[in-house]
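In structure tokens, the next block holds one chain alone, the form predicted alone.
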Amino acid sequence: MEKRMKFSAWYVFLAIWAVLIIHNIISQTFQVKTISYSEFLGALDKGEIAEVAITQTHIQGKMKTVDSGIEKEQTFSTVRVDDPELTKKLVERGVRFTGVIESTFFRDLFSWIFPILLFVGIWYYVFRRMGAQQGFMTVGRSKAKIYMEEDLKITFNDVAGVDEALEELKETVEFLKEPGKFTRLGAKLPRGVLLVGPPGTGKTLLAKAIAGESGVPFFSISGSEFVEMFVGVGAARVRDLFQQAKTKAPCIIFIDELDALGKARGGMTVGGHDEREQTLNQLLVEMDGFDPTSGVILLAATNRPEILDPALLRPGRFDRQILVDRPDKKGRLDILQVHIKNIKLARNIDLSEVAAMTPGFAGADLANLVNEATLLAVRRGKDEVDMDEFREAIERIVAGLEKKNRLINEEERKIVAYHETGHALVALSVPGAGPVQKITIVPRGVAALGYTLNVPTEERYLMKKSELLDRIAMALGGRAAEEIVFGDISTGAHNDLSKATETARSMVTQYGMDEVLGQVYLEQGSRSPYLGVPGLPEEKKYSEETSREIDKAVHRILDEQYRRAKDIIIRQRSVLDAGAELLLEKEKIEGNELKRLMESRAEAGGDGAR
């Protein structure tokens, strides 16, 4: 790819400065001194005039001057006065004179025309280096980056963890390599392939891998690059993009972040005309117009398919949708093996353990994890990356940067220690909370004064009601421990309350797990399946009485699980005290250490683990 120089206003200032300097030098070189007629006669009487040229209005010539003891000739000019004796005086002084003025063409050329041409040349050069895409006259041209076969070094070997998506896309590669295999029986490849999935799962990487495997030109552009402030520019860019693609067929057009361009029409529009809708209409027209057998494949990626216009998703346009989801444990292991190819690893590295500790991580998260672990090893002066760095990197990503310099008074440290031990104690006492790996009171991130890390040992796709209740009880265990030990509560449970309330409300409104309300779906508003953020609020489809029942059901679940957490803490009070003291002493303890304390107290006659 040709590298383009980034435009800067300094280039314009430098060009103007250079032109002024050159103009000044040229002006001084060809400078003409204007004198009065009396000064001219005085110089003539002194014999300082060397030669003159006389016209009807001016007298111009050269006069001798002395500068620092050196005799020089100075070009002068004066207004001609009707003087019958002038010719006689010139003859008497031996001055050569003529009635023809010397041409000023070259002087004018170098003093004015040449600087202007120089300035225009510099301006043209700067705009050429800026690239044609930034020029005003080419505002309607497509901004797509074109990658040729030699520019794309990415193949399917560089993609891991999305085996199902790869199998779907291999058919696209076969069509680009052997179109006759499909057209022989009259088959038509889907006009558009839409890659959907959470951010960071490798949708763009997959598109580049298809182009790299098939060896065809690859047009890459973002959906936001079509829409501009000028009306009609987006539609013009769409037309230009498809026109360029047809000239380079077979090829691939890839539109990233399609939701920026393809939002559903008919919503609330500010102003009298929606440029984005016009651009979308042009895209729909172009997708209908190009021949599917021409070898132009349209790929697009989005993580918000729920907001796309239905006309984009109908058969004949983006009629094939491929899910690129977060990888499972095996997929994460495959992705880790791709990213560690250039990393020096210690012998004790167990990538399967790392994959098990990272549920929910996408491909970009795993790449960041490997990089963070490598940076930690470099910071510690190690020659290899071992499991300690990977565990620390996971904690940095999940909980934030460790802040050992944050000063916390002893009273607050004690509250945090009991709070986190309460979480862990409840988690170890209920069956569905997941294994506790680490408990720490070292501050991390923006506001976390401590945290309890529990990571599931296996992939889970369904949650039972009892497991959700166990997780709510664990989230409330810290607040319960504070109330029992100190007789008061702190603000440290705000995040716990948020998670517990959200889980309880989901149980009532989405999963139909409340005995009073029954098997009814009562969720209000739409939610992105991949981003986890709510969409535009919808009108309530239930009464105010039902809304009050929902609130009562949520409160009932939270109150029951809070009482359950308090009962566990009261029964395990001696373990809570011992665990908090150990945590205050070491600042970090493993989950197994607290579990051994519970087992030892149980053997001694107290309440044991679950």
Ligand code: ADP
The other form holds:
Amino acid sequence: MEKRMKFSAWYVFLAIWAVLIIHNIISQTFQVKTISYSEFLGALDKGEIAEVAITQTHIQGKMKTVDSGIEKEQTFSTVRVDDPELTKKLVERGVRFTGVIESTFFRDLFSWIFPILLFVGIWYYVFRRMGAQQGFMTVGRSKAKIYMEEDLKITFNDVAGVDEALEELKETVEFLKEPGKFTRLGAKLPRGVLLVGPPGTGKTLLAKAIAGESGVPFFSISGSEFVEMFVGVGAARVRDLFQQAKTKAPCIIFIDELDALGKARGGMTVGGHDEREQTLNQLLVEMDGFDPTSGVILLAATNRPEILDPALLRPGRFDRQILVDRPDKKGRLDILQVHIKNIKLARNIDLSEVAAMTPGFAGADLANLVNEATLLAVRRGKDEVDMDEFREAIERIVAGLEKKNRLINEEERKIVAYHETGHALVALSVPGAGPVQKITIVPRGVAALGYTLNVPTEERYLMKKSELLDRIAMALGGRAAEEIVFGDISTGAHNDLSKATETARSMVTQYGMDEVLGQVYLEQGSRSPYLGVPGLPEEKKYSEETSREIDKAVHRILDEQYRRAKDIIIRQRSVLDAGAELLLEKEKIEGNELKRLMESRAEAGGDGAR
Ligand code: ADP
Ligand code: MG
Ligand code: ZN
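Form predicted in complex with the ligand, following the form predicted alone:
Once more the chain from above appears, this time first in line as the rest of the complex follows.
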């Protein structure tokens, strides 16, 4: 918005400038030299005056002047003085003269009115343009672009390395192609599908591919386009968008960068936030209002799901979320293959080697890499792109990415691999930590360098003491593995520690699970948030001594579980090594793969598990 305002300010400036120039040109062609009456008389005496016209106030006429040797006629004007001799003198000199009633109409017209008209014209034009671009005059008309199948040549073949997301989305396409198949049995497809993932992983691309594959109208709009200067415009736009979509059903509405408009509504709204809030409310209303069997599917993408308003994620709204994650090694290879289709590569290029060298690259980074390498080859006058160019391009991009989202180096990768395998190994070795689904060292989000995903078998309402202890052991397993393998620990376990400590503390203070402190509830009393002075410590309902006891108890639990985790890992050191190695190679492994490793080692009698 601000940028466009500056843009139109330029127009105004240009218009003023044009007016001045035109005025200048016109007054030059009608150039009139103003002289004094005595000068006029002097010229008359010298016989330089050719003709005059006398008006009520002025005398105008032509006089001969000599300008650098060339004789010229110059229009002049002088103020008329009441001079009864004048007519006599004019007659004497033989000057033609007429009396006219002064009219400066044409001069005025040309020097002022015309430029002003021009000015108004430009002004009008600017406003019209602004109107078309940002709802200045067409307030409320949605600017959603409608792509039809023909315009969008993107298909699922253009998207690689995000197989899981693709599978889920294919179902959506099927629904759009054959709604009857689903609605016959009364099935409802989710109203809203939210694509979540880091920037550049292909969310926008996926949405376009869906449109291309399903061949239905595709309304695409970016969240930021809803948020306008004028209150109410965004909301009107949402209404309009859904109305348009309903008339074109079956169709897809795609809201890119949903976070721009779906940010959580805060209690503290200052000025402009009202607008976004209205827009968001309207979106929620529309989402509730449309019939999911009508064939309108709402698709949205965001790379910051954590800031979205919780109301957007409620059932019946964006209730299906699809993770579009950074690709693993195989995924990167697939993406590279998509992007080298039109590139002439040298024979010696091994793309899987390129994929191995680019951990942490998202799809957009890989597309960029292929392009950079090609540009380098062109610059060097080569006929085909060589491995050298790829290496150099990787170096360049890595340097850029390191600043942006801290890619991890080889050593760090190794530490992360052992750390994550440590978690998984402990989780698989204790009974109460739940199954391990996958282990990955593909960097994710801002903080997590890798993660071990373990989901409890069923929703848990009650947890036994032993299970809580198992979970603490698992949380500490990462750090334990680091210590055992590298003899050193890193800062990577920060989150694990806080989780473990929190659990241990709750065990002691809330669940009365510590032998020394016994069956007692020791939560700190909390003051009403509206009364207390912020920053003051909360009121304690127990003595300093108890407080010390609590700390000791928490430490006891943590130390004990850390020792336990270390024992487990030391006993299965060879599994840890094998697992970490596999993880380094594949970047992502299933929990079952590690389990199989454990079992095969146990059978071999090596370092027997559990
Ligand atoms: P996002 O919307 O997730 O930020 P985009 O869809 O805009 O990312 O991706 C930008 C570009 O990067 C795409 O146009 C495409 O060229 C490339 N790209 C990203 N992800 C993939 C992928 N999974 N497969 C192929 N190309 C991809
Ligand atoms: Mg995008
Ligand atoms: Zn960890």
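Residue numbers count along the first chain shown, from 1. Each form is matched to the other, and the largest set of C-alpha atoms that superpose within 1.5 Å is called the rigid core. Predicted model, so just to flag it, every value in this text is computed and none were measured.
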{"query": "Large Cα move at E467 between these two forms, threshold 2 Å, rigid core", "finding": "yes"}
{"query": "Core-aligned C-alpha movement of R379 between these two forms reaching 2 Å", "finding": "no"}
{"query": "C-alpha of S429 moved at least 2 Å between these two forms on rigid core", "finding": "yes"}
